[in-house]
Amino acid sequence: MEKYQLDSKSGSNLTVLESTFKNSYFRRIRLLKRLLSHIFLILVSVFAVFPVYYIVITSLSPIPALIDVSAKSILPAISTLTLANYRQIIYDYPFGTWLKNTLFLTGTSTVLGVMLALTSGIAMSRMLIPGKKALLYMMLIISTFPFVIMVIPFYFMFSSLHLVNSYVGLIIAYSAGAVIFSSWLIKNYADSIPRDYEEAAQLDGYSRTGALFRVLLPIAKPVIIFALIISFIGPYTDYALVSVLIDKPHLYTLTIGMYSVVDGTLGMNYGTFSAFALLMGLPIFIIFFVFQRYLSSGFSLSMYK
């Protein structure tokens, strides 16, 4: 009875000490795993974040021309940043009327463009229109075409209709390119948005307008902003088509004003040219930070079906 008891003692001992072995074991894996894995983060966070940081670092150095990068300006010190190139930009240059142009520009085609797109997109998603798998079908085939292809029917069409360097052929233009992305975009989202919300405001005593504009556009706010975002970035950072309608230097826009100053004759200045995308992309970093909330709600909400 003895010898059976220090038996179950011995063993229990054992299977202690092989759970405690098993669970330091484990223990052990998942350090090293979660080890890994915030060394393989860092590394590809800096894999990230150091072109944005050399092209910051740039734009504070005097770096003339590629030739004279070298490891040491990786890290430069503090006594040799300089804000020369900011001030060359905006002091001698029409910086300012550049950023004007680009936003008249930019922000009259966005919202015309996504205003269009609301009434096609619900239009699409509501309404019983004849048609309307093959025209959605369509303008799907339609936007995986790229934009540079359409450069030169655009000049020809523009140039007989006398509107090159005119904002108008480009904001038709652009419009144009916001109406087809973004009706697709409110469209599944409104899918999304159960019918039920507008019949019971109807019911309660609105019409079918009114029910759109105080039930169902509230509720689509996200995917709304989401469209104005992504149909402003394309024209503010189109050069292709501006390019060849405008050649007129007070009706440059920003991507026309920046090839204009860092295209030198003794090669491009990476200073200028950092300190000017900089500058360039600040507005557009300031409207992804304010609407960040809205960004992540309308892609997810708002993905092709």
Given for the second form:
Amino acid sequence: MEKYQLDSKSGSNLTVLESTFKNSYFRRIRLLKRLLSHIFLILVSVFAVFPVYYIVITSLSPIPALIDVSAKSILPAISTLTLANYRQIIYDYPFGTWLKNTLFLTGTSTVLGVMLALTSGIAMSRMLIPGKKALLYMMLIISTFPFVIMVIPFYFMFSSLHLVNSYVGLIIAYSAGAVIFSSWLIKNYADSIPRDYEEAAQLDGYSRTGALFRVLLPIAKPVIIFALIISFIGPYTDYALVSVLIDKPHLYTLTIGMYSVVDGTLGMNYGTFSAFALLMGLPIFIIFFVFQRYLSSGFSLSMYK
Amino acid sequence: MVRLRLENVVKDYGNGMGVEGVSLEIEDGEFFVILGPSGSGKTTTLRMIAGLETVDSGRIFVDNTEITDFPPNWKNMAMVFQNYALYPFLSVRQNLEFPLKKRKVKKEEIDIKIEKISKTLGITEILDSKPGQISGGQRQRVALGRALIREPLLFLMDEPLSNLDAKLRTSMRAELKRLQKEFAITTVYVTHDQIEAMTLADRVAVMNKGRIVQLGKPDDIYNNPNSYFVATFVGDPQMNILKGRLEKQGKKFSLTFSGCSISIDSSDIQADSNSLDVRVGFRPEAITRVDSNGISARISVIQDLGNRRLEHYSVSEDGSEVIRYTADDNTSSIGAPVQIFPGEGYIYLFREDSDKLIGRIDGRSLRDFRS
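Since we've got the form predicted alone here, give me the form predicted together with the partner chain too.
Below: every chain and molecule of the assembly, starting with the one above.
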């Protein structure tokens, strides 16, 4: 009897009946945990959203307001805000031409790159290719190198091919970058699609190629859109390569255009800079907004059901 | 008339998982089942017929036309896959249309066909749903519909029922059989489920390690297995196997197993020596209780199936397990010593050192001979 009591005292509290805690204790613990995690999440979101808010405010502020760095500059009065910076970019500079150039350059290289990636990705998923594994690993290793280190070799290559101040060189470089990354993406996605679908289509009367286009492509649609968007962002925001290869203003893209606009003689014009950044980000924002359904399924690489 | 003929068809994957020379002749309108464990080459054989897999050597004929190297889209065969392979981005109606559109069938004709087939299969109400929105049983019906709608030369099925739950499987089995007879399309059906093979087939080919080991009518395969493999693979619960010894005594053989001894006419046994070790097999439903001279055993487990019982016995001599499948009222408590004997069916003898069947004795004729 004596021994039993000793045991039950020194033992753990892990049994329901011997617990020294009441049920309400665990309920409070749960509420506290929820509260703390919400506080943490709110802090993180402020940290993430604040730069965007600040750039919007800056873009809407007249130049003198920017000199004043105080708590007031974070919450400026609405009456002081102006659209002058936006007006200046759109009317005083060839913003439309730069946007058109950028969209043409980026669109062409993205579509070209993803089309090539589609053929190579599907081939690597479905066909027996000698040295496939080595090829895949080589592509993976190459894709870990930052794009910037290839700028100088690209410049030498393209200048000897007379591709300076021409979009051809840029399209080749950008689409090559898109192919590497997207091939992997499409290959992995295609691996997750059972071959039965294509085989069923073959028995339904389609050739192997016909089956790929009629059946595999629609199933792979989310990953194709995902690859297009991801490949789009790289060239759209590239500054390094385009600044080396392009120096004629009528061929400028948004990134060099932005630099030429804000690089004033007296110093950076942060208001114009912010307004330009927001205008430039708008297309990407729209794309993400329209295709968010595909983005989430692309990120999770889950098969379309 | 559609007769399918395979002549010594070979697929070599280089890992022993292929097909090593299969020859078959499947009659017009026949429901032919290829039964085998996984890795036996049954699916590969079917895929070679479909043209999804190239044939390394041998020839395949439909009637008298050789189709060995025809691509799948030239063969006009329909296939039902294990996971149904319904195109997820198309509605049920578009799935059914898919094979017809390629054949340039007129719109009005397509509509008539879809209406007819969806009535037959009871899928009229789900025609506008996507495959992701319907149940497994409905997907199965749509897959069948997509195969039937174009009236193919040959119907190929690769374990089409294995993704369904047990109850649905039983009803789909009956429906499949009805549809096959109604449409009278020559069918090759691959399965590892021997109940499907037994219930559906006009004829069964049992495959193992890339070869056909036995071919015949379902009851023939069940009652006349030609090897240890077929005997133990077909049947659920599995055939009981006990160790035994065969000795020649004058003009007769004496068989001893688990403390039980019987004498057999020499003409029933194909043995090349006067004494050899054998495996003695008998089916669970062949076992009866006897008063004496049987196998001494104790009941270890009873599984009550409602109208029937599975009784597990532990043989007293060596502890090996025997299962009896019975409907009799003679219940005994667990642990009670009893005598059992395969007196209601056949006793099969296999050599200990090979797969070969060396004799089949009718247990019913032995009741009086037991000594």
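In this text, rigid core is short for the largest set of C-alphas that superpose within 1.5 Å between two forms. Residue numbers count along the first chain shown, from 1. Predicted model only: the values in this text are computed from it and were never measured.
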>> After a rigid core superposition, would you say the CA of V52 moves by 2 angstroms or more between these two forms, or not?
In response: no
